[in-house]
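Encoded as structure tokens, the following chain is the form predicted alone, with no partner shown.
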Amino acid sequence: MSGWVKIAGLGPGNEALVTPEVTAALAEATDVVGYIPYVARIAERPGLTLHASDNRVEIDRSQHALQMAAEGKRVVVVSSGDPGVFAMAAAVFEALENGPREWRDLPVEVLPGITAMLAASARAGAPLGHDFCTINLSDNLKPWPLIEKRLRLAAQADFAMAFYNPRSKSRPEGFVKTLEILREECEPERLILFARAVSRADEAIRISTLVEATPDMADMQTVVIVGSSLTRVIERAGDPIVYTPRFTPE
């Protein structure tokens, strides 16, 4: 039996947003590897072994997946959203690069998914309709001064911005600093979108402005989208629409 690894994105939460390609890979798999809540989304069946692990053991998890594939197993490494956006694809390739030479000959494939940033943008309208950037606000894997530099430069360049991992119980001060930096660099009326648990039953979308935003509006289940200076709101009878025009005046 020839082993392989497929690194799959499970989307933002709603099963309807899992791609057919990922569903097919899971149907072929002998083993599924991933963070505990993501593996919990996979239905048990005969011939499938689920390997759930904690959040900060990405390299150990990746090495385990590659080793099982080297033994002939068909392994799916699951992430939420898209596996290439602050998720498991980079971790698997890091383990591949630094692991045994024979691992490099294994079939390894990345199966894209709908990341929370895009699901949140779609729910609101099209706030990422022109140039944008994405920043992970967690300082677990990079220093805070680098995050601050990127925030300031992105704001000065007038990008729309999407933030992952904005605020956790262990580092609540990071998003406080983020709002302070944005208020220094942007106008008070800049639109900011808080999208929590997008596509799930407890989904909550909140549109605010930079001057009105408070740190407690975000948590680890929230994607924060900050508009550019051109981002606007269309008020209507139903939910308002937030979008960034496709053009930028000279």
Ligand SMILES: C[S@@+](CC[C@H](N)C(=O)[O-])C[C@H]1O[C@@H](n2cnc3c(N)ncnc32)[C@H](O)[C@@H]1O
The other form holds:
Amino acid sequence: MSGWVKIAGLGPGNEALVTPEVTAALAEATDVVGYIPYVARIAERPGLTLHASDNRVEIDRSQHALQMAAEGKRVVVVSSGDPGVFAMAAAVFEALENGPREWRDLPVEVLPGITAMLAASARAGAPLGHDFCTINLSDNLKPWPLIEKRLRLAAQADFAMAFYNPRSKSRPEGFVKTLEILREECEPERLILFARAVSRADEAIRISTLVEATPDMADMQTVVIVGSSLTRVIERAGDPIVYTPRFTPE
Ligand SMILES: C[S@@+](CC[C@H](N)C(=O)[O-])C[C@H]1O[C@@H](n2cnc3c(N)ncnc32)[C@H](O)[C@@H]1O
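Please show me the structure of the same protein in the form predicted in complex with the ligand, now that we have looked at it in the form predicted alone.
To see the whole picture, the full complex is given below, headed by that same chain.
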């Protein structure tokens, strides 16, 4: 039996947002590998072995997946959202590049998922309707001065911005600094959206401005979207709509 690896995105949380392609891969899998809370989303069934591991062991997990595929298993590596966005796809390819030569000939496929910023954007309206960029605010895998440089330049270029991993308990000061930098670069009324647990039962969407925003509005289950200078709110009877117009005047 020939093995394979499929690196699949489970979307932001709601099962309705898992693609049929990912559901089909999971139905064919012999093994599922991933971070504990993501593997917990996979239904157990006869013939399927679940391998849940802790955070920060992405390369070990990737090597394990590739090794099992080399032994003939059909392995799905799961990530939340999209596997190519701050997630397992790059880790698997890093392991593949540095691993035994025979791993390169294994069938490996990336199955996209709905990433958190797009699920959040859809809930709020269309804040990412014009040019935008995405920054991971964690300094686990890159130095803080690089994050600061990217933040400043993105703000100066008037991108809308989506921030992943905004504020962990172990490094709460990063998001404090992020807000300070944004206040230096942008006007006080700039819109900032805190989208927590999007598509899950405890979802909370909060629209604020830079002058009103406080660091505790974000945690590791939040994706933060900062508007461009043109991003605006339509007030109405129901939830307000946040959007960035498609047209930028000269
Ligand atoms: C390691 S990154 C993984 C991102 C994931 N691969 C994706 O495409 O959404 C984890 C971060 O994604 C964001 N995130 C993931 N799911 C989310 C959700 N349902 N609601 C809000 N933010 C979410 C948070 O910023 C969290 O700290």
